[in-house]
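Just the one chain here, the form predicted alone, laid out as structure tokens.
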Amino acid sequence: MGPLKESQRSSASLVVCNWKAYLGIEESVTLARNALALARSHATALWIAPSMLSLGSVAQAVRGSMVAVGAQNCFWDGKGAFTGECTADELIELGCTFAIVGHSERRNLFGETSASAAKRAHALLRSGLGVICCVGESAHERAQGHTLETILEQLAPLFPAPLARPGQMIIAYEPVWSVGSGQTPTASQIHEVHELIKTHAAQHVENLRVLYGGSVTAANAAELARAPSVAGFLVGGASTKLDSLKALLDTLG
């Protein structure tokens, strides 16, 4: 799936569903088929990132449709002795069009760094796949007033990026303290970080889309989308159940 047309853009024109490891293969396929039906009746674009073992089945279930399918990670090199990793070529063969890199859970649980996330992102970009790169501060960093400094440090190794086309890269701002906690920044706080990201990236990327992620639900999506710099949402738990996903899309229109 390519970049959104200008006529399709709004303050929140994209929802990316990160299903993490919540769903099995059969559950993922069923939800993907139901999500496709939702996508047909909503203006908001819908992308899905199922677990690695579900990727092929989900991609087959929605193949040729308006719903894009992507991976939750990707290795920075091609074929080789890289036990437990997947390559960009493999993702393309499965039918993926994008991948997520640098998610806070990858950083905190598996030792991902900004440098390694950037290497993964660059490999995806060179392969022609889209990239959603996540950045975000911890509760301690925000309390100490280091939010903007942290974001810039995480972005630094990402640029310049080997973009093959406009819209190929998206940044997702996910405050670590917000993910799964039910707490969210205010619209003005989100806007401040998004504007920093866009300003920093402007010399390398035109019209960069920035998503917000972190405890996004139907109950708060409308308020969060009031920040004019929010191009959409990266959604975790609320995207793993059909009723909450429908409510979210209904809220966004």
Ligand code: PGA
Second form
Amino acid sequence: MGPLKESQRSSASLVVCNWKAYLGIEESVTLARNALALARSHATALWIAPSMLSLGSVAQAVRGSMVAVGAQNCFWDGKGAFTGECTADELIELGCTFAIVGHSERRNLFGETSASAAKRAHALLRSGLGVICCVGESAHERAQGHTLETILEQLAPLFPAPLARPGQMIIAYEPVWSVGSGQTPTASQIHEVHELIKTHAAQHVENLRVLYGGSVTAANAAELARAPSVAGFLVGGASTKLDSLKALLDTLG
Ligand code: PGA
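The structure above corresponds to the form predicted alone; please provide the structure of the form predicted together with the ligand.
Now the full complex is given, and it begins with the chain already shown.
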């Protein structure tokens, strides 16, 4: 695991917007249209994960463009008696190309486990969709010095993964204590975890893309992206308003 060098430049070229349940359907469509205009004038790739009920309208609004649309969750089985769930086939029908799994809010508020997140990821991969799987330690786990073992535990059920193509799976490192808090790790701390993820995944996947997520804004993106392993960002709050999203993309180029 090499140390972080001052001279290393950012390779962050993807911003994934996690709109959580922040926006209504109309608001999501309006922001998606504006985000598409931004994407046309920036080099950074832009993916949007709106709320489940906004997915169809947002996918329609950006259809055929360079902006990818995905879900924030997805069930692991197909059609059947699964009240309240949605299937990968439905996401494909709506025009989605990816889904997020294992987000810390799913884990902490809705009982998601690493095993159930992996089941979702595998179903999505088998259906041909891309997957962004989130991992990250709590403040307590970091304070106890258990960050790396927590990440390895979360990754374990994901591999081996039924990948149909290179790049189909992305890992997002999102420390739980950083999500929505305004606090961020240092570039060196991100680098350490990213190296661990890449080393672990290397037995199974080539050239895995690893994102960083947690309180990313225009003000800290350049510093966070000093970790050369940061392929891009998973962004919550700052992606839900046009001015902060524009400022972020302006920073990244
Ligand atoms: P945040 O959320 O940018 O608001 O911290 C990130 C995320 O939850 O993916």
